[in-house]
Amino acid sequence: MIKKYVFGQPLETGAAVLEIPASTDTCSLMRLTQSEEGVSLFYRMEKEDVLYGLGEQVRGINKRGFSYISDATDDPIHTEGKHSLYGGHNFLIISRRHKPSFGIFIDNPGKTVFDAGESKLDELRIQTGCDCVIYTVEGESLKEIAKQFRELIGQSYIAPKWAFGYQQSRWGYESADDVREAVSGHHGHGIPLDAVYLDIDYMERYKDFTVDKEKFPDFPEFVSEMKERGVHLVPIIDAGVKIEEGYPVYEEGVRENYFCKDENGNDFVAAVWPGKSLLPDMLNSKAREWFGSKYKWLMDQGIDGFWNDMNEPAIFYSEVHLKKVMDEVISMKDENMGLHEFFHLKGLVEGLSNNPEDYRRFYHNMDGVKIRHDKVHNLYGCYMTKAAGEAFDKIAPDKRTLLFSRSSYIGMHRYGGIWTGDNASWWNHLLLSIQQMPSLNLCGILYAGSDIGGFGCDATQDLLMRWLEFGIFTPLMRNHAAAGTRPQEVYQFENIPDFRNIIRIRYGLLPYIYSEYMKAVFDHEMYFRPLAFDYPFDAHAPYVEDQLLAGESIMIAPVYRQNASGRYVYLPEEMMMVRMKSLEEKHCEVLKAGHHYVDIALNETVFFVKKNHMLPLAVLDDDIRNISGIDKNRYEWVGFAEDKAEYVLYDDDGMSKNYTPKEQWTKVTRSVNELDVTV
């Protein structure tokens, strides 16, 4: 049952499609108060109760105990103490042991903070703005709940079957030949791959929508002979464009008024990549409609996919806020600066990009309804990529685009997916991707993946093998590294064997993965789940902050400790526990419900396979290049069962939007005498 409140005067984010009236009445299950400051929640937690949500948020798969404010922030530090990432996720699961859950939606663009426990430990507090939309959703489990909130906001956005496979991504491959290498690199040593990632390097002079025709000569050539190599290319699309007289996308924005103004109703001047920028007004159905047709320009030199960055907005400076700051500093240049003055400085400085002060000094034209930025912030990037994605229904109406993005609100998933931004080859980070997976889930974002091996330092080998092992069961598997770091690229380590096997084990699970994947988009369920989702009367299920489910088949449990030879795992029934070190190389052991402590070696993957379950398995040929090698009519059947387990199969074409309707999903059956591979 999903209840709907409504305060003050909230404007309409495309957040909810589902038409639910105003209720009358007084919210049974938390304090709600109105005030000049805004809506404020309040719910006092039992020692039991777990929080689940927030999407893309620091922290562990549990939010109890700390405060997380939605607030859009371009930031690559995640450390425990940041309370805002990239994307704006306003819904959580309050999980009662002995009263029925409900989950809470709060509809409110600007800044929204959750104190979930960290003023007071059994305190649940919510601050949010005047002018909002609050659902309560109930239902008798977790998994009903999570149901109606995803039928609430509407079926989650489909990538092309190719955005599946195994895609490299590099801030630093400056040319073709670049590229040529990275392709040559992974094809030369056997491994698949199906997509090459262009970042800011390819543009001319990090102008959106244009080429670098020295770097990138002949681009839609270059286009047409990585296809022909199996090999998809994304490139990037930044939010500022840079002014510069001569460029169409300044020219005609200026001309039509499509960017943001400041206050006096000039055009708003930030800094990014090109140095001084201007904002299209995202929000303006006018101005996106004219962005988002800009991408034909790329599409029609043969590119099928995007991925949308510095989209919060970032704002490396403001020309207000930078004169401001230089004013100050050439003030303080003779003084004998001391601790007080020093850190003054460096304040200073430090706080140019992102600073609050700028996301109050612009505005948007809401068709017709002008309202400053810091009221609707968290909007921005998931305007920005509903613009693309609007705009590919018209351009290619039949053909999947990849597109996602690095900043969001709820909403956005239904044109497109995230990657959890710029974070760092640690180990806690391999932990993090691994937390957010099942939040972001929840808040209907299901093609996701981080930056596997970490975007940020230098990736050892075990880190990238680990992250590896566990990207494999991620719908978007990317290996991405930033400009200055150790090169990524897996054919760049020792052992490359092991890195090969492990991608193709990607590829050996792919039909399941897209299988499970594309039943969760139509039947408005989770592909990753929290144990306590599954088995809602184990008593330590909710505890368990580092296994998820995968899919209607698989749990998996991956190692993410430096120098681990293992880990415990939590089996919450008996399950069957599948090696592989390679496609061919595969064992199987039946373990008992209950604790264990599991060896993994570093070139293994393990996942453990539910009683009377079973999974489709892929047969490689070794000459595999990408997906479009998989014979669907070689499969073995990896699965574990009494007597017969059963398994809908979905598949389709994975390009045109004509799915596969439901009652032609494929069931196949198998007796314990017919699996393929089990113990």
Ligand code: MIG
Contents of the next structure:
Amino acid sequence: MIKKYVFGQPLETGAAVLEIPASTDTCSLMRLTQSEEGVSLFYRMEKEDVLYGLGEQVRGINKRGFSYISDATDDPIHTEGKHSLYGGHNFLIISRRHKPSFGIFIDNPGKTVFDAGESKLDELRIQTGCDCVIYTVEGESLKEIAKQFRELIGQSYIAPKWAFGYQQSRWGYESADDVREAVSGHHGHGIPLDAVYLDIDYMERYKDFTVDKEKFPDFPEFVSEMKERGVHLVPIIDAGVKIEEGYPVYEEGVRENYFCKDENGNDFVAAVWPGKSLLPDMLNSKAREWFGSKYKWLMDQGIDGFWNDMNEPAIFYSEVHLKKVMDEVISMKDENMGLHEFFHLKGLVEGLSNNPEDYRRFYHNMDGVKIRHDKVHNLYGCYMTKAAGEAFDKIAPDKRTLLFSRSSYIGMHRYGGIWTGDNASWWNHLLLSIQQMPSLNLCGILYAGSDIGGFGCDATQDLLMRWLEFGIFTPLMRNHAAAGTRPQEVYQFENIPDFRNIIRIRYGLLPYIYSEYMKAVFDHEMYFRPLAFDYPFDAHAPYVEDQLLAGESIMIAPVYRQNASGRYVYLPEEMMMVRMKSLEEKHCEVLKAGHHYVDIALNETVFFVKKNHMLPLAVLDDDIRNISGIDKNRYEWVGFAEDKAEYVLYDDDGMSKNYTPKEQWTKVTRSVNELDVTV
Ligand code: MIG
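Structure of the form predicted together with the ligand, given the form predicted alone:
Below is the entire complex, every chain and molecule, led by the chain shown above.
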């Protein structure tokens, strides 16, 4: 049951798709109070209550014990003291042991603070703006609450099937030859690859919808050369548009008033990668339509996937703010500067980027209504992605286009996925990425993944290998690294055959991963789930922070610690452990319910099959290059059955929007002795 409470005059964000009449009764689940500062919600937590949700955030699966602020921020240091990352995902489930659990969604694109027991261990306090819609979701179980919420916000985005293959990226592929080298590097070692990303380096002076002709001569030709080698190219699109006379995107946007304005109605100037730039008014439907239509230029050259970046929006500095700071710095010029002044100076300079004041300095024209940016801040990246998604429906209506974004808000999951931004090559970021996945799925974002190996800092071979052993289960499986870091393509390390084996296991698992992803889309379910969602009566499950259910048949327990030879795994029920050195070398063993220490060598992948469940594993040719090499008629069935197991396999052409109707999903049944891989 969903209830809706309306406060003030909320803006239509588009997060919810179901029409629900506003409730007039008082909310009995949380104490809701209204004041001049906004709406606050209070709930006293019982000792056993667990909080799930909030999408892309720091810390654990259970959000209890810290505060989180929905305030999209381009902050590349995701340490556990940070309160905001790139998204605004205001959905939380309060899981209660002795009373029915419930969910709460705050639909307000301005700042919202969730003090989830940081100030006081047993108090949950949520503070949001005056104008908002609050939904409460009650249901029989965690799964049921999650599903109702997902119905409220609408069906998740469907990526093309090739986007489930292995993908390679790097900020610093400077030319077509760099990209060719990355492709050959993989193929030369027999490693399949479905896509290579083009970071800002491909553009002409970082101008959106341009390609540098010197570094990438004859771009359409290059795109098709890559397609022939089985590789899709995925260019980045940044939010800011360069100010440059003669650059059509800039000139058209200025002429049509498609950019965000300052208080006086002049274009608001902010510096990002292209230098001084203007921000397209993504909240204006005409500007959105216009910006979206620009993607066509690249699509006409054969591009069928994009990633949207810098759309919090990130601001290195604004023209006005820089001037203010410079004036102050100059006025401080003093040989005998005291320490106090010195730190003030330092703060001034450091505060130039992504400054909260700047977000109050520009305005949107929300189809006739002037609205200050900070009130809708968390919607910017979401609406940039909506702009692209809606444009794709017109430009290539029958085809799926890959799309994901850095910044997001609930509702964006209908247009694209996300990647979790600038993590680092740190072991604890591998754990963080494991913990973020179910929270994102809860908010509808199914197509998601982290930069495998870590974006910032130098990856080591063991970290990359362990990260891949988790990454083979994430729908978006992309290795990406920052400019200036150690080369991170798997073939840059030792033991390349081990890397090859892991990536081939992904391709073996692909029919299952794709099937589970699509079923999660159609049934409004989560692909990644915390253990308590499947084992609601298990007393220990709510406290397991480093294991996930991935699809309906398996549980994963990745190794995420440096030098670990294995790890403790908790089994809520008896399961079959599958241990793989390669797709061809599998070993199965039944483990009883309870705690186990499992040895997992660096080059081994392990997962656990639930009882009376099974999954398909594609048998691959030795020279498979990308997903097109997966043969639908050569699946092995891996299962753990008392007498028989059943699996509903979803498949389609992976490219068109002719999804297989539910009545035609293939139900596969195998009795114990018909399983190919079992104990
Ligand atoms: O300020 O385009 O998160 O993936 O490689 C950095 C360069 C801008 C941030 C993205 C990252 C990308 C990088 N971008």
